[in-house]
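Let's start with one chain on its own, the form predicted alone, as structure tokens.
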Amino acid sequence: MSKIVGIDLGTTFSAIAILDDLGNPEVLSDPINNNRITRSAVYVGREKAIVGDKAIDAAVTNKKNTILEVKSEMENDVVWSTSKGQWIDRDGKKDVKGYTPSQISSLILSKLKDYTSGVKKAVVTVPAMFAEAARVATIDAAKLAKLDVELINEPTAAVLHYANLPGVSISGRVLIFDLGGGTFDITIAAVKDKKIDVITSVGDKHLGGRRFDEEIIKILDKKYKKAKGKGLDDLNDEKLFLIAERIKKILSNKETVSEIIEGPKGPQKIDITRKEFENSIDTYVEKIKMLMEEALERADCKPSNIQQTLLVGGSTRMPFVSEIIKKIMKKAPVKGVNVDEAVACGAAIYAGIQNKDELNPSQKKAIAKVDLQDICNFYMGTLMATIDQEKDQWGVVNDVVIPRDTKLPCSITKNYAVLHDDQETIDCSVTQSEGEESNIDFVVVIAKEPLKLSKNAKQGDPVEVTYSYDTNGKMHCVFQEMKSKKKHEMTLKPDGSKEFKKLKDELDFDIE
């Protein structure tokens, strides 16, 4: 029987978990170094790829071949150029040489799945605010790693883990505060025992511990320059990031840290205080506060309505996180779980839910009472023509069909009309946006196909548009001309890109 796993594919660190024989999630360790979390760093050689801490070591001899934070590029049409050592925008051109984010991510997934044997199926986590393009790229990565995959939002996975902890009872509305290495999500859910009802999610795809490391490096550069008269040579040097990461961790427990920094003018001892660090990340702290308040507003909640705040992600160990939560929520967050592993553990539980037929009796019993209801994290709409009353002219606008935070599964129908007599076709377009946008410049068109109308179509003839969205991220869209009953149907699901075969043919590595 093949094994089913949950994978937290993180910006800076990743982890893989499996349900043990009793149905409890267990994080697997790297059999070589026994690490339970793996650095999401990849070194690409001629015939071999290195994943993890050794990829950072390999960067010493060839920095251009080392790729970090690939997750931040998943929604972009870019490739990593080993000749330039940076991401290159393809601008729609498919012949630009380099490795796509999906290919690089697949190497991380392949490394993780080899921590055990017989892995064929996986649930891979993504940030709640990951757009369609990023989800498709993640599916591509899993396919390249020879995984049959489902996706789940990271904070949703985390609350699954919390709700299933032995001896732990969670009841009422909870706020999941997920601050990782590269992304930040806040989710509010109603929980009763093992029944989880997600209410809303908000987040920032580019806010995380790595940004805090950058601020520490700026402090080091400023102080080195003051002492030596010249700043550090390369502020993007990964050695500096490792030092900054170490300083950040020490400042989580101490008020001051001292570090010897090697620079162009020789070594220099530099002291950094926790206060200096927290002042340097003030802009990010304010953004976190703003997102917490937005989540509460979207959920129509006051802080007093939230029973517990659950922490997820390694960056939540920093003292300022608990201080923010205490200030806004008027109570301390819940502690007691490994915040680095909660998402992977929740993904393993969800993997079990999605594949119950392959579980043993004990595993089935352990997750039998788990009931998860998720939401649509975006506004899903369609493009329509309308008259601009101010300009007295026709224009195209976006019209929302499924509002954000709608409970899944759902089915919503909206009525439209033929634009003019003898119109031949209708563009059946599906849009996605984070905000409730009417301006077409602020939405992404994720599908666009034609519906051929009947002969002699008349202005005002009714057209119905129905979007049905299920819990697995699949949306079925029907555009129907009511007079003739002609219709066009599209089934949309993040199931990989059309250029998947090309990606597969270009990737042939031994992975260390």
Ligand code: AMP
Contents of the next structure:
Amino acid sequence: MSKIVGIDLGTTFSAIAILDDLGNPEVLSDPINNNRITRSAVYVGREKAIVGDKAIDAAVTNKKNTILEVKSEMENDVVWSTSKGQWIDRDGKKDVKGYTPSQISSLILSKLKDYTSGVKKAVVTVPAMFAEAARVATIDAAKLAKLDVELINEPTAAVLHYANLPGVSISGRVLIFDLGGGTFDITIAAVKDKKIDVITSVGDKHLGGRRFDEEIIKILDKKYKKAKGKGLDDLNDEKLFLIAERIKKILSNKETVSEIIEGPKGPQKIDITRKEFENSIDTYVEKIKMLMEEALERADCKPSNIQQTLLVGGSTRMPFVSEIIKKIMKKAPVKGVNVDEAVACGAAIYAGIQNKDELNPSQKKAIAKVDLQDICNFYMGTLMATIDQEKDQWGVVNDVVIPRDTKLPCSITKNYAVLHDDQETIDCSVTQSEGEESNIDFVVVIAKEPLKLSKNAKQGDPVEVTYSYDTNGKMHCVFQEMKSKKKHEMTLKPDGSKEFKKLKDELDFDIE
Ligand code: AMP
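Complement to the form predicted alone: the form predicted together with this ligand:
Whole complex next, starting from this chain.
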């Protein structure tokens, strides 16, 4: 029988989980070293790729071939050049040499998939605020790893896990605080029994543990320089990052840490206090507080309306996290969950919900009551021509069709009109944006196809645009000239990119 897994494809660490025979999620370990989380680091050699901690070891001798934080690049049209050792913008040119973020991510997925045999299907998690291009690249990555894939938002997966935990009672409005290695997400959801209604998600795609490690490196550099008169050689050295990460983790439990740092002027003992470290990440902490307030505002609730705060992501072990939660929410967060594994476990539960036919009776019973209502995380719109009142001239603006946070499934129709007599076509553009934008420079056009109008189209003839968004992330868009009933339909679902075959042909690695 084929197995369906849940995979948390993280910026710094990834994990894979599966439902056990009783329907409880179980995290699978790397059979070589028994680690339950795998570092999302990839080394690409000539014929061999190495994924995990060993890729960092390889980085010491061959830095240009080691790729970290690939998730941060998923929405970009870039390739990793092993001759330059950096990401290069392709500027639309598909023949620039290097590996795409989807190819690199596929190596991580292939490694995780091999922690057990017979995996064909997976639910892969993505940050709630992952744009369309990043979702498409994630699907490409899964397909390259020979996985039949569905995506779920990370906070949604986490709350699924919390709501299913035996012995933990989650009910009412909850705030999911997800601070990982590379991203920060705040989600507010309503939970009743095992029915979960997502209300809103906000986040920052570049705020997480790796940024905190950078701050520790800056402190080490400053103190080394003060003691020896010369700073550290390479602040991007991966070994230094490993030391910084270790210091950060110790500071989660202790007030002070001492470390011998090897630098250009020999070894030097350096002390760092938790206070010093927390001061250095002050701007990030302020950003986190701001996003918490933004999420509460978007969900139209006060801290007192939130029954529980659920922690997700390794960086929530830092003491400042519980402190600000207690201060803002006036209640401590829920304890007792492995914050590194919650997302993968929730993804495994979702994989079960989506594939009930393949479950045994105990597994079906375990997840029978689980129900999920998700939301549209972006403003979905279209482009229209209108008179710019200020300039008194025609211009193109974005018009929102489905507002952000609309509950799914939904279907919304908006009315437009033919611009001038004898107009031949209408551009059917579908846009996506994080904010409620009218300025076309701040939206991403995710589809654009023409609707041919009838021959005698007249200015002002009505045109209806209907977007229907289902619960599986599929959006059906209809642009219709009402007089002739001529219409153009598009179904948009992140489903891999057009260059998939090329991506696949270029990838021929043994994976360690
Ligand atoms: P995740 O993406 O959820 O796997 O989180 C990974 C991040 O959590 C990395 O940046 C880790 O350094 C960080 N992390 C894990 N454990 C701790 C800890 N005890 N204290 C501080 N940060 C931690």
